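Next up is one chain by itself, shown in structure tokens, the form predicted alone.
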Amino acid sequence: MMELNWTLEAGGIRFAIVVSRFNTFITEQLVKGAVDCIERHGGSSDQITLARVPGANELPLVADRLAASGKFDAVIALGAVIRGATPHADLINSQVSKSLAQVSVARGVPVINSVICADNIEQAIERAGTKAGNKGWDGAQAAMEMATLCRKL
């Protein structure tokens, strides 16, 4: 049996990060976590391109353009959708998740969904660097793993 192993090394991987400006006090922590993870795993800021979009709903379009460009080995989508009094958050979360997955499959480039879907601000803060870790860091790790694995396929 042949096993395709992966490593958590960022050296040589070209990353695109697309981040929502909505809930910026959360999303900026996600960016910091993703960049920190890449740098701690042997990457540098020269390997990272950052694109900002107005909100989570705009992430898939820009992720698609980045993936289609051929310039990146992985795309990391960062955002924070916090539930309010209406079902709007559920609609956004569902559409963004489906669309990001479609981009990844259609373009053959790992598109990592690190959009926080929280019931309240406290949950979002926990996922942006406190109790529940940093989902930006987690997204960067997944991007490294997937980019390495895809190169071996």
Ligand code: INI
Given for the second form:
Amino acid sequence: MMELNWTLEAGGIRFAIVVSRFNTFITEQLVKGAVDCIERHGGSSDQITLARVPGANELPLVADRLAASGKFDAVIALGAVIRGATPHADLINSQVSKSLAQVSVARGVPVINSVICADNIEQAIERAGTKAGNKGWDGAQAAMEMATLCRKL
Ligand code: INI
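Right, the form predicted alone is done, so what does the form predicted in complex with the ligand look like?
First the chain shown before, then all remaining chains and molecules of the complex.
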């Protein structure tokens, strides 16, 4: 068995981050987590391009443009969808996660889905740098791993 192994490093990887402004007090914490993760793995802000969109629904289109540009080794999509009184959030969640996965496969570029899907604000806060970690940090780690793996395939 030949297993592909490597250490997790950000050096040399070109990252694109697309983040939604909806629930911005949460999503800005995800940006901070992602950038912190990249920097703590030897990367720098020069390697990161950041695009902002109005809401999670708009993430797939911009992720697609970024992935198609050939300028990035990985795209990290950050957002926070918080359930309200209507099924609106559920519709957004299923559409966005399917579309991000489609973009990734169609463009051959890792597109990391780091959109928080929460029942309430407390759950979202827990995933934005408090009790349950930071989904932006997790997304940056997944981006590093996938970009490095894809280079070896
Ligand atoms: N967008 C979000 O990013 N999070 C939400 O929780 C949310 N809710 O619940 O409405 C949300 N709605 C806006 C949506 O993503 C689009 O921006 C809007 O529909 C315009 O296309």
